[in-house]
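Only one chain comes next, encoded as structure tokens, the form predicted on its own.
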Amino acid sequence: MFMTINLTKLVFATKNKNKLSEVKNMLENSNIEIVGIEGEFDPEETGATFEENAFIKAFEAAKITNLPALGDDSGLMVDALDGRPGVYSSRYEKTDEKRINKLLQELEHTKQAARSARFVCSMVIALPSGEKVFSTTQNCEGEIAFLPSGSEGFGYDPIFYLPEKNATMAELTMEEKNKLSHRAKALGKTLEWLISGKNN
């Protein structure tokens, strides 16, 4: 369908240097080689959805770059309060402790049951023309603790409590979170299909 492409280098689009972690630490056995975009990236997110705010930044990345560029966006969608704070989540507040305590304000009085939520994850991969060439969206079901707890992770995994753990995100190893989060649900996806030869 496409001309052959050597998708074996892809540029990370992202300055967030935890995702960036997370996507070498999972590819660390495989032969796709990642890399992080020097000097100032900051695409505008205007997209009404996930995938379409993934690909604005895997397409500005590869521009940039001239290499293909693998885009994500992510957040959490919380029932009880209509799918926010979703596209929004990163811009919720200034920072990761204030958007968590505005959440948790916001749920004060939604009892358990009614906590239900999931981390979603869009992944990407644009080529400095413009193309997309692949896009996946998974996601990770959870539920809204009444408390941070843990320090591992980034985000609003303090507060994401995951029953079948029996806790939260941010109390789970990197590579127990590399098993079953948003993120590496997309980026298996994105790397069944990579190694596939469907890119070919």
Ligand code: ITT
Contents of the next structure:
Amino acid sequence: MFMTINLTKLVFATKNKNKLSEVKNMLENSNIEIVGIEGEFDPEETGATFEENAFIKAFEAAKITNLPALGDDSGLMVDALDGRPGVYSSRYEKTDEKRINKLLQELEHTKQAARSARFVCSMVIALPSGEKVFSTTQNCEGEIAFLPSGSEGFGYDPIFYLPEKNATMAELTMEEKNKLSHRAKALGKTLEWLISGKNN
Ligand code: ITT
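Next block: the form predicted in complex with inosine 5'-triphosphate (ITT), after the form predicted on its own:
Entire complex below, previous chain first.
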């Protein structure tokens, strides 16, 4: 007998309120409901890749809530730093401001042509049983600016420059960011999979 899994309601396995608002905004006109996770949620991110960490978060949230869960692990990979901070993006320093300042300092002597970088987002759907039913990893290409600019978004957005927009990610509205970001692309693939019905 096949078991049909209800994948129209998912719990989002994050403590990051900005990620939650972006995903909720993108799902506004869909029939997929996403709910935040209540209380303490801080599983140890021991994975070596974004995908492994997204699974760790999704499985933990699915176990706690007994609902299918969506995990998002994301970060910034800078070519001149051989891909750092990468999976350590949130552990690179203690606050967004310190993370930005440290990164700008590390790139102090790096010319514009060598400042290419990408935001990466892995999304994984896990079930309370521990089964990983979906995963995708998507990128958004850009450059590290010389100075922070803009006050929208979060994290590294003020120093992530998008040449085609002539703006940093933090100078875009949430709607604009949600058309091109790593998270928007990953959620797009996730939705395609959810809607295609391959999940039942
Ligand atoms: P959860 O683990 O609870 O989801 P978190 O903020 O710790 O929350 P990550 O472990 O995935 O999330 O770390 C992501 C890091 O990359 C963190 O420092 C973010 O600020 C940064 N980041 C991720 N997406 C970003 C985005 O869209 N814009 C700017 N910075 C981003």
